[in-house]
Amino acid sequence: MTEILSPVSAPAPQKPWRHRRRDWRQAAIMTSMSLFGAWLIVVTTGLAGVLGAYVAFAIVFPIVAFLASLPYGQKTGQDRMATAVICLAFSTAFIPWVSILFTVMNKGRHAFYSGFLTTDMLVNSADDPLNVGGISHAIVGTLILISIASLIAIPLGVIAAIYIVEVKGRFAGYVRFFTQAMSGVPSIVAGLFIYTTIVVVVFNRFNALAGGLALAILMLPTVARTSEEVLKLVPDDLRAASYAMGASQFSTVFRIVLPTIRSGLITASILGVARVAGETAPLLLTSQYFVKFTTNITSGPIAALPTYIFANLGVGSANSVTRAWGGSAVLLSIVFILFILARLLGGRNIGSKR
């Protein structure tokens, strides 16, 4: 006797995106209730300022999120409680960064005029009106110093990472140890080292090359350690496939491994640049400060944005402090532009047309 099987009913298709409006509505309600609760805490406890209001909101918001989720079950309540805490942690880390950026740009904009980026301070002083003098000499000097440090530190850092991860030579442990130790060296110590060995002994004068060498010492451990961690992300199967095709270790590293992690190596380089872009102490001992536009890297002192900011702050007048804020804004802008360019270059496909 043939058994007749009943057809299996297919589950009805779900449309989870329909619940997004409800989730946003609930989030808006919880945020409004949290703001009201924070206002009550501020009024009753006397917490003052933006910081006090944020602390009150940070206390109330997770509690409101947990209580509003209780009708949906304990797990949903715990999930939304954790989501609220994570959002608060993110905002706590993000708000100071936005505050710093806004403060620098807001106070630095008063120093900008049509010739601020194209003139130097050769015939002007820090106390002069803000419609004369400029920062071109410091911008060019910063780019020169960063270029020298990058040409030295980036290749050495990548080679050190390759030796540790790919070659795994007998001294790999010592190389890792010294790169970790170098990351803790104070910047003033790097400046003193270059001052006593390069400035005094070799050139007998302050110059950009010495400043670039000091920055390279500080930049090298960041590039090496980050490149090492990026190289560890490459799967061993990729290397094994290359060896199986008859490729040597040199070809595998430089034709397979490094192109695979190109964006990671660019990120490591940018982290190194960001590490040294604002250093002032080593530059005061190596490249010093010069008010004239110059591109000679060995003949004498050269300006940089950190030393420009330091020199103007040392004067202490209203116009000089405003110039220092303007230099800070330009320095942040240069690092941001370099980061954007690096991400654009690192985001291209390996096989794209040049």
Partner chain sequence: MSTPEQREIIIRRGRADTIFRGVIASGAMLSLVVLALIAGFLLFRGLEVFKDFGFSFLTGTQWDAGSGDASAPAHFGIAAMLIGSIVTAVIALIVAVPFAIAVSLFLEYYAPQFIRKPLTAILDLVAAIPSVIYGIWGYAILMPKAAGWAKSLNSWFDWIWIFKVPAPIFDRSPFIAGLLLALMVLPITTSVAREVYSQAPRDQIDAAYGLGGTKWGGIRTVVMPFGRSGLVGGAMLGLGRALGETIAVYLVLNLVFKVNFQILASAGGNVASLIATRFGEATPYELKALMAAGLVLFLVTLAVNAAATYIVSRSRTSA
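Please supply the corresponding structure for the form predicted together with its partner chain (the preceding block corresponds to the form predicted on its own).
Coming up is the bare chain, nothing alongside it.
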């Protein structure tokens, strides 16, 4: 007969970091005190509305947090106050972005009707009622401009990255530095440059090709930088194995390295596209704005979503401004979708074993 072991009285696991009831009570008291203080400020000073109340709360809460934890020592008080300030600053920083998203979608909603995405503005003025006219010309224009820019900037960006990481040429440091410096070229300067060269000298008129070139200048640094980052992730073993098989550097790069980081390169390209899809200033100087649906890239101005928004905002009437918000909603959606695509593709582990 087996003897049943008497259960050993093991100590119950303690979790000293877990919030106990006392902590919650303290937090509740602190919050209500801060709310009261904020209310006092709102009542007695010029701060008003939801935003004013929030600001008042943000001022009062860290002070209350500091005072409430003083009994545990000054250091603890400072720590609590810093935590409160940092968390509040973080949430404050996100208010405007939430506001942008909400405003664009909310106001843009009114511009939508069944034909908004499929008609252009040739026969309507911006002022017309919102059930005629649309943004097909701007969407197609943006696609054309982005395609031209991508065709130029993506290969060049990847080449710059290959030079820095694979070829490791004598000027790799300089190329890296100047590609980075190029990301700081103001967009209007890129537009001005293309205007003086391509628009004035070559074509003598505004056109989509010039717009695409201006965007390519702005796109190149993003593509180069991101490609460089993913190229660095390729394990050296792969290259060594390839060389050991007697492969040249040329075939190593094109048959081993680049296919390995295919998804990373796609991410780099999409990030570049997202970077320039909303550029306005260079387009005003190179491809201008045109109300008609067109696919001709060399003879005459072409519309794009940013310039559509800008032009309609410039008209200034209620309907045209609503059109501008509608264009903004479409543009923002496109940029966000591209960005999420880039994330999803780039999220896969680059160069890892399948």
